[in-house]
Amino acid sequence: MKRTLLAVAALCAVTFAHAADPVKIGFLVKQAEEPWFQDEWRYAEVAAKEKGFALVKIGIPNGEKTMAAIDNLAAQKAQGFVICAPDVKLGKAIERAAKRNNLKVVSVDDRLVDGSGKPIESIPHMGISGYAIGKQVGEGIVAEIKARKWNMADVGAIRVAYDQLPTAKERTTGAIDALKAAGFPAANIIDAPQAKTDTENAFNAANIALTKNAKFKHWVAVGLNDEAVLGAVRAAEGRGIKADNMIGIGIGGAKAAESELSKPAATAFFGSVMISAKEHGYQTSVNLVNWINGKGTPPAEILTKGMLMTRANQAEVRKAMGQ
């Protein structure tokens, strides 16, 4: 009888120890060096400290490293992960790897899709309404064109394009649709495909577009993010096109925008539709941990909004967006 009681006590002690272990989750991002993902990680760390869970941050620049990271999390006895994948078409492979390792998964920023390109509904997602935010960009550009009293027939529009990423195409489509709705000539819109989503590749793409279309008196630029538009602005500057003859509005509002909008002299980077890395980093982590703790599955899809930030209202927008 005594041995039985001791065995039960030992089992209870082990069970209690396991119960006392904090929840551990991973936060996997495709481009760990980018300011947006650094901010997401920073806010996920805030959530971990406040809510008492362990956080493992992993960069996953390609499919191979994505699969290895999921297995690594399982080896570390994690219970789930938030992910922004390097390729949304890895969706089914990620889902299978998560199930194999008994891990819950939430996607952030870019929604995972199946082989036919349809969203994987079983994976909760927090993203951005790419089209709506793109429209904000376009509407902001239209307002500034009118403020400067430009004739739209004299304006060329560079669409720095990365159409293989659905949210990138949604954003630039929204921007271009807003321009067209205001009467912007479709013939004046020039696609400038970029090889990667950074400033250097955007610069190269925009430089080609500018070289081939020197006839325009004024320019506007749209793209996936701040880096894309900043690349177009730098290309224009290299060709002698200054702030009074160009309007670029990016998306993100992170360090690239902050640096540009804080310069003492105005540049052609007019503004950025700021989106909240805080919500994407903090809230996705909390939602996942609550799910792991049996407090309900996160909503199938949450879409966050943005605010147009310019030199004139930068401080107010950053405060409103929790920056």
Given for the second form:
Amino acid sequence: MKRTLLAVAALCAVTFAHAADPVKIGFLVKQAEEPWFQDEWRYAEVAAKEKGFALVKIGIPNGEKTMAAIDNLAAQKAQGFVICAPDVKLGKAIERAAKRNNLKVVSVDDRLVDGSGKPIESIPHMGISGYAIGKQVGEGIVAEIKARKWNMADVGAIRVAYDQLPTAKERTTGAIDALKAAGFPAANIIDAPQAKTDTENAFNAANIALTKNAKFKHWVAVGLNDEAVLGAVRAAEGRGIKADNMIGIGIGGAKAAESELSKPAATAFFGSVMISAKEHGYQTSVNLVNWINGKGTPPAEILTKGMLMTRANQAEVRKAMGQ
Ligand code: GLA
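Would you generate the structure of this protein in the form predicted in complex with alpha-D-galactopyranose (GLA), following the form predicted alone above?
Let's see the whole complex now, leading with the same chain.
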């Protein structure tokens, strides 16, 4: 009898301990080495400390690692995860894996799509307004072209492209549309498709574009993020095209942009439209935890804004973005 009671008491203790365990969520990102994603993780950690939930950070460079990470989270008794997938077409598989494991899922940065390429509405998302932010890039470049009194006919534009990712296509389309709206000749725009969204692949893509179009006197460069534009800037430098003959504006504003904009001598990396890693890391996590705690489903789609940051206003922009 006594033994049975003890056993029951022990069982209750286990149950209570379990009920009192903090919520645990995963934060899965496609490129853990990229400063943007490290910032997102950093702000998710701030949220975890503040709100008292457990955070598991996992890098998911491919589909296989993504599926393994979801199973791993379930085995660790997590209740949900935030994800920026290595391929948005994994959307349905991710949703199925989450359901199977009873995990709630929200996406960040890259919106997950179904087999026909349509956004999966049942997965709440936070991303940037790609086209609008791309337009800010293009408008920033146009203003600088005008300030330098360049003749647009002499300027080549490199669009470092990664069109299989919808947000990447929206961003670079916005940038190019802003150039065209200001009278930039469509014939001077060169697509440079990158195989992966990092600086090395952008460098290789831009190098080919530069080799094939040696006729231009000046250059501008756009891409989906800072790494893309940095790649183009480095490729141009390799050919002697420097800050006075090139204007590159990226998107992101994390460490890569910060160190480039803080170099004693200006490079062709003219600026970056800074976006909010803080909101993406902190708020997605909090929204997910609230959802797990029965405090409402996160909004279906939140689009965040950006601010053009250059060497001239770096400190103010960081302050205004709270980063
Ligand atoms: C995509 C890009 C990242 C970053 C985020 C911002 O995921 O690959 O570099 O720009 O969007 O939302």
